[in-house]
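Take a look at this single chain, the form predicted alone, given in C-alpha cells.
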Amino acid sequence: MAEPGFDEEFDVVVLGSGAAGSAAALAAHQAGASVIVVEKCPADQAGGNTRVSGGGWWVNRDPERARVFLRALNGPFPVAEDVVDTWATETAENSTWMRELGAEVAMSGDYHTGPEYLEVDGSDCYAGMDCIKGLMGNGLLHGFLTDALATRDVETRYDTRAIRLVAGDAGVTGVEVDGPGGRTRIGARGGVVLATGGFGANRQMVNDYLRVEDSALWGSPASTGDGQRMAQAVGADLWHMDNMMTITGVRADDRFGYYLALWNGANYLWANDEGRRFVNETAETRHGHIPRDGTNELFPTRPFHLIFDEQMRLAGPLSPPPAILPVGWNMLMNGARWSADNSAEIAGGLITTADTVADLADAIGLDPEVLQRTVDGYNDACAAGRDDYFGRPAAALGPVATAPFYALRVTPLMGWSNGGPRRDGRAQVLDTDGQTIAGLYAAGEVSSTYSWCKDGGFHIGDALAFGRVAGREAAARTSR
C-alpha cells in the first residue's frame, strides 16, 4: 500500500529508459527491490540518445591507469576523487555485467579500436570498444536492455511524463508524473533515479549553457533538460554546463542535421563567414573536441561553409550511409539518407553549385575577392605540399581546382550535453552546499561524469557504470 499522499509506492523509480536509467533498473531489481521505469516517449521513440548511439562501450583494461587517463583528459576542470575512482572500477566491469545479463557482447572490429587520445597519459588502460553482437548502432543496445527489462517484469511506463520531484525534510521521496491517465504522483521507498538525459533539444537551454548560436540535432527530441530542471528544484548543485559533444553536421530540416563525413576525399576547405580558411579542416575530432592552438578546443561552435569541387563530389557521399555507420535519430527514426553521388543535395538546394570560384561566392554571400584569394592559397599549399598557416598533413592537401564548385552550409549537430546535477561516486545528487539529497541519484547524460574531454564509447561507458551505482545504492536504502 502507498504512503499517504502517494497513489503508488516502489522501492525504486527510475525516470529515463536509455543506458543509464536501464542500468539502474536492472540492478536495483537484482538487489532485490521492486522498481518502476518512467519514460516520457512512446515506446517506439524512448530510450534518449542511447536508442540512435552507436551502442558501444569503452574497454577498461585497468582500472589503476584508467584513474589516470580521466584526470588528464579532464585538465583543467578535475571532478571529485570519490567519482573518479567509481568511474575507473565500476567502467571496468560493464561487460561482465552485460553478459551475465546475457548479452551477447564482442569487440568491434572496425570503430575506436585504440584511443582517440593516444598521447594522454592513462590511455593504455583502453583496449578496445564492446558493442551487442560487435555491431555498431542500429539501436541494438536499447532493444537488448529494453528485453532485460521485460523479461524480469520490470515495468517500464511509457507516455508518461515526470514533472516535479516530491521532496521535504526527509529528502526525494517521490515523483509527480503525467500520464495517459492524468497527473499521479508515485513513491520512491529508496530513492528516485534521475536518468533523463541532456538538454541539447532544448534551445533555450543550449543557447544560456554552451553558446552554440545554431545547431541541429543528432540524438534524441525528448532531451530537453528534465532532469536539470527537477534536480534544480530541489537545490541540486551543478557541473559542467557548459560541456558537449557537437559533430560537423548538415541541417535536413528545422530540427534535426545529417552528420558530415568527408572520409572520401580531400578536394575541399572549410571557409568562415569571412570566407577565409580558420582551422586545419581534417584536424581529428575527438567526441567534441579537435587539438588546436596547442590544447583541446571544443568543435564546432557555430556554422561555416564547405567548399569542393568535382573531384570531391565524385568521391562519394558526403553523410555516410547506415551501412557504414548506423547512428542517428534523423537516420534511424526519420529514415532520412543522403545520396551516394551528391546529386539529390544538389537537385534540392542543399548543395550550392557554381562554374566558378566567385560566383559560387555570390551565391553563399561571401565576397568573392575573399573566396578565390582563399582558394588560390589553398591550392597553392596543396602544389607546395605543405599548409604553413593550419598545419593541414601534406597528405590530406586536395586541390579545390576543378569545376563545377559547390558549398555546403555546415551546421554544428548536437550530440551529447555534458552538465546537470553534481553528484558524488555514489551516484547521489549533491546539493550547492556540498551535501547529498537523500533520496536523489543520477546516471548518464544527465549528469555526465565528464567535464572536458570524452575518448570513443565514455558516453555509454559512464552510462552503464553510474546507472548500476545508483540502482544499487537506491534499492540498498530501502533496508537502512
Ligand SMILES: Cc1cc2nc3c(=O)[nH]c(=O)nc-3n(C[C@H](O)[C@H](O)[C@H](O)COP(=O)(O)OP(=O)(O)OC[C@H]3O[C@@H](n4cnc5c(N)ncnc54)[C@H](O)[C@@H]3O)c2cc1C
Given for the second form:
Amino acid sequence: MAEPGFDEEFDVVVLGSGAAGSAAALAAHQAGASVIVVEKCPADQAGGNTRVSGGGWWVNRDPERARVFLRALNGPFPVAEDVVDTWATETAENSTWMRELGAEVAMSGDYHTGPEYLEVDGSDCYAGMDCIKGLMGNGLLHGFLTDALATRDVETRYDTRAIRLVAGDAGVTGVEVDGPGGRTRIGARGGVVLATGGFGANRQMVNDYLRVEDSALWGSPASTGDGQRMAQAVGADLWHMDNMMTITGVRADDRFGYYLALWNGANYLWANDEGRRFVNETAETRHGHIPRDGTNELFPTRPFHLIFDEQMRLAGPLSPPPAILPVGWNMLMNGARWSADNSAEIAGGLITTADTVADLADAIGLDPEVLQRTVDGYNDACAAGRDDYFGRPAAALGPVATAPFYALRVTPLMGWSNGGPRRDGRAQVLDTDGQTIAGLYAAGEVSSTYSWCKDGGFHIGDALAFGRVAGREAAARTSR
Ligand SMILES: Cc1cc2nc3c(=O)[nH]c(=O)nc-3n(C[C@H](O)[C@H](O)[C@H](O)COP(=O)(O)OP(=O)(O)OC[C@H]3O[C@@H](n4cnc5c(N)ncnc54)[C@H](O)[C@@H]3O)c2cc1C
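Just the form predicted alone so far, so send over the form predicted together with the named molecule.
So here's everything in the complex, that chain up top.
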C-alpha cells in the first residue's frame, strides 16, 4: 500500500537510466530493495550520454595513489575528502562489480591505454580503460546495463519525466512524474536517486554556467539539467557548475555536431575571428582542457576557423568514421556520416573553398590581408621548423601552401557538463548549510566528482561508482 499522497511506492526510486541510474538501481536491487527507474525518453532514445559514449571506465589499480591523482587534477578547486575517499576506493571496484553482474569486461587496446595526465602526481594509479568486450562505443555499455535491469525484473518506466521532488520535514519522500497516464506521485521509502545527467543540451544553463556562446551537441539531447533544477528546488547547494568537457566540432544542424579530429595531416592552422592564430593547434586536448599559458585551460570555449590546404583535404576525413570511433548522438542515433575525402562537405557548403588565401578570407568574412599575413607567418615557421609564438612542435608544422585552400567553421562540441548538486562521499545531496537532504542522492553527470581536469574513462567510472553507492545507501535507509 502506498502512503497517503502517493499513487505507488518503492524503496528506491531512480531518476534516469544512464550508467549512474542503472548502477544505482542494480545496487539497490542487490541490497534487496524494491526499485523503479523513471526515464523521460522512450526506450529507443533512452540512456543519455551513456548510450552514445565510448562506454569505457578507467582502471584504478591503486586507490591510495588515486586519491593523490584526483586531488592533483582538481588542483585549485578541491572537493571534500570524503568524496575523494569514496571515489578512490569505489572506482577500483567497477570492473569486478561489472563482471559479477555478468559483463564480459576487457581492456581497450586502442584508447586510453595510459593516463592523459601522465605528468600529474598519482597518475601511476591509471592502468587503462575497461569496456564491454574490450570494444569502445556502439552502445555496448548501455545495452548491457539495460539487459541487466530487465533480467532482474527491475522496471524501467520509459516516457516518464520526473518533474518535481516531493519534500517536507522528513526530507525527500518521493517524486512527481509525468508519463503516458498523466501526472502521478511515486513514493520512495529509502530515497530518490538523481541520475538525470548533465545540462549540455540546455542552452540557457550553458549560457549561464558554462559561458559557451555557441556549441553543437556531441551527446544526448536529454541532458537538459532537470536533476540540477529539481535539486535546487529542494534547497541543494551546487558545485563546479562551470566545469565541462567540450571538444572541437563541426555543426551538422541546429542541434548536433560532428567530432573534428585532425589526425590525418598537419597542413592546417586555426584562425580566430580576427584572422589570427591564437594557440598551438596540436596541443593535446585532455577531456576539455589543453595545456596553455603554463597551466590547463578549458578548450574549446568559442568558435574559430580551420584553414587548410589541398594536401590536408586529400589526407583523409576531418571527422573519424564509425570504424575508428563509434560514438556521439549524431553518428549513432542520427546515422550521420562524414565523407572519406571531405568532398560531400565541400559540395554541401560546410567547407568553403577558394584558389587563394585572400579569396578564402573574403568568402568567410575575414580581412584578406590579415589572413594572408597569418598564413605567411605560419608557413615561415614551418620552413624554419620553429613556431616561436605558440610552440607548435616542428614535426607538426605542415605548411598551408597548396591550392585550393579551404575553411571550415569549428564549433565547440558539447560533450558534457560536470556541475550539479553538491554531494558527500555517501552520495547524499547537501543543502546550502552543508547538511544532508534526507532521502536525496545523486550520481553521475548530474553531480560529477570533477571540479577541474579529468582523464579518460573518468565519467563512466564516476557514474558507476557513485551510482552504486547511491543505490546502496538509499536501500539501506529503508531498513533504518
Ligand atoms: C560522445 C561521448 C563519448 C563519451 N565517452 C566516454 C567514455 O568512453 N568514458 C567515460 O568515462 N565517459 C565518456 N563520456 C561521458 C559519459 O558518457 C557521461 O558522463 C556518463 O555516461 C553520464 O552518465 P549518467 O548516467 O550520469 O547520465 P546519462 O547517461 O546522460 O543518463 C541520464 C538519463 O537521465 C534521463 N533523464 C534526464 N532528465 C530526466 C527526467 N526529468 N526524468 C527522468 N529521466 C530523465 C535521460 O534521458 C538519460 O537517459 C562520453 C560522452 C559523450 C557524449
